[in-house]
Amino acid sequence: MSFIPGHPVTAVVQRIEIHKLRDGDNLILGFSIGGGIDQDPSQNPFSEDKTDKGIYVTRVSKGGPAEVAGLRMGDKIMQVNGWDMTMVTHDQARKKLTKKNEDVVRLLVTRKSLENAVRQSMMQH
């Protein structure tokens, strides 16, 4: 993601659709976070701008619903549900993922391998 002051903020995004995997009354995701205003942004692997309070997916659990959805470690999670989710409290992000009464969640996600991508095939045309 790229951004100057001042400009609009650019991504690459992806959307990814994780269905829960219901165990008794717990809804799994299979997943877990990092990140978020209340946090300290430089201990933050996944973000090369050290000043990213976003929040970032820091563990994908093998064959649980994330995975098979196609979330990856170190993506960037921009929206939930519709919900924006770049200035939010690690605790007002996890709330919305966990959500009891839903069993879909909807995400908009950006990563590096993406960006990367779209800036090379901007490169050769």
Given for the second form:
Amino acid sequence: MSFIPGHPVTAVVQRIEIHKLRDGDNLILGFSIGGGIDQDPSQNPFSEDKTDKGIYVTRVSKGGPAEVAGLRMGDKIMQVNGWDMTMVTHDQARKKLTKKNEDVVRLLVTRKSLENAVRQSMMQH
Amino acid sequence: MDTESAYSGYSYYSGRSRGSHRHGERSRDRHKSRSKESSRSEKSVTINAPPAEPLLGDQSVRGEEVQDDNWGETTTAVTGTSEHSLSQEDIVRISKDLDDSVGLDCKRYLNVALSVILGLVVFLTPLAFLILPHLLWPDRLRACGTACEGLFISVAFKLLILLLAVWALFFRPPRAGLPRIFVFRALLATLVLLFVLSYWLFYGVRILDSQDEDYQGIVQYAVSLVDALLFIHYLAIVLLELRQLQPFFSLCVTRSTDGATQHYNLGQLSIQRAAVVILENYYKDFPVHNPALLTASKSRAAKHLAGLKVYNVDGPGENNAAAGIAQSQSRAMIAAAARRRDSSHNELYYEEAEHERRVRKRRARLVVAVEEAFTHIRRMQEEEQKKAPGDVMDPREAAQAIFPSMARALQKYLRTTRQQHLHSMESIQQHLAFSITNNMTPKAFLESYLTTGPTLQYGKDRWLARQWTLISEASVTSGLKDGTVFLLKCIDFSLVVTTKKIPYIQLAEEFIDPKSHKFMLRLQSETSV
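Next, report the structure of the form predicted in complex with its partner chain; the form predicted alone has already been given.
Complete assembly follows, chain above in first position.
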């Protein structure tokens, strides 16, 4: 998941579709995010590369829509509904996730275990 | 320290007769150089050590001999009340005093006389230059104009300044007595003498013989002589006073008996002058030498040897066969001691812990006793003095009144810390009167007994200021160099001095623009969506 500035980022991603839960007036997704280009990347406990300023999932509430959809703690969110999440500020990321007129968010997330699984399956061949 | 002027260096005489036959330099420098007399230990005369002598090995052998022979005497002198017993130190000291006061006064007066004569000759030379033409050929002399008379005033004042300056630099009482001549003073005296002689030569040949009429020229000649003397005096100041002020060497001084160490920064000095500076600092920096504290380690060392019970009744220096046997025996002892399971470290640990506990207990009792004693005394105010003149005491009587209540605790504490021979009852009472007079608290009074102070704090008989010997492989008038080692030996301990050059410091500069101090926040926020 390390990136070289100026080069395209390649990653093995998983599509996750979360249906927002209506709780009164709010639409909640059931997880917390951290990171962003305006944040301090060295304090991120989930990233491999401590200069990675991407958006990471820091908490997943139990039984919430995110957990049901398959989101795990430590996932890095690459896209939300087609919007890029690798070079956004923390606030921009929050806005893209909490649009009031959308009921469903389709995320592309990546995690280390995905890459390992793909590599293992490739090695078997 | 050494304020009595009755001593001149015994080794001046020997140094003089040995090396230098220059008559002129005897004068000023001998008197003026700080004459530190060499002491004689009870076994040998050490004026200047020959270079081939090994420093420390020789001394340790001699030291052991002394210890073995006087073992009984020194121990009893230390542990008993030291009012009436004489230790070896006292005997040596008495014999020294008798010795030195007899033969050396005339040497010193000779030095003073010669230096005064040289000073007078130098001082009167310009005056002679000025007066002789008037005496010898007054009729042929051209009259002295205004400029010439102005020069008279300048000669007078310069001579006055020269007189004061020479007194300030050379004629003040010396602080210490050195074993060898002061090289710089000798050189300066030679220079001055040569200088004055050459001026006289020129004067005699060109002016007296030819009976020159130009008086103004003669006066200018005299003025030039005085100017040159002032410049030589300036050179003397630089050589004698200024050169050693800039620190150049760092000297590490260690006491051989208990390892107390100090460091001093000195400039470029000769070894003997450096020794004087170190000794002056020794009296204020080093805690007083307490031989009673060393008996513990000696008894431990004795126990190591006593374990295998080898008696060597005859001293060292017996015939070769016996020495050979003794050597092989000692080697066997060392080997056996190494193999034996030695528990002396255990004993040492517990002994020291026990001693520490005892000292603290006695100290607590002492502090309480003194505090209580001080509460019995109150300073009388002015009005009270006039009103009730009945029971008034001066400080001495007040001290004697409260002394008995703390005497026992103090005596016990001093015994436990083995300081009792350093303080006599008289000195304790004096110190108590002193503390009362100056409104000191009990803690301030006790401070001089709870901690061992520098040697100057104790009575003059502890100072032994006349018993120092300088032992050096290099010549003592040579300058300090990196790696010079010399010893300063007193009666029962010595100071080992090693020299190191102060490192050359290279400073680099880094400029920081004050506008470059900028900061930013590092956040890590977490938002739940």
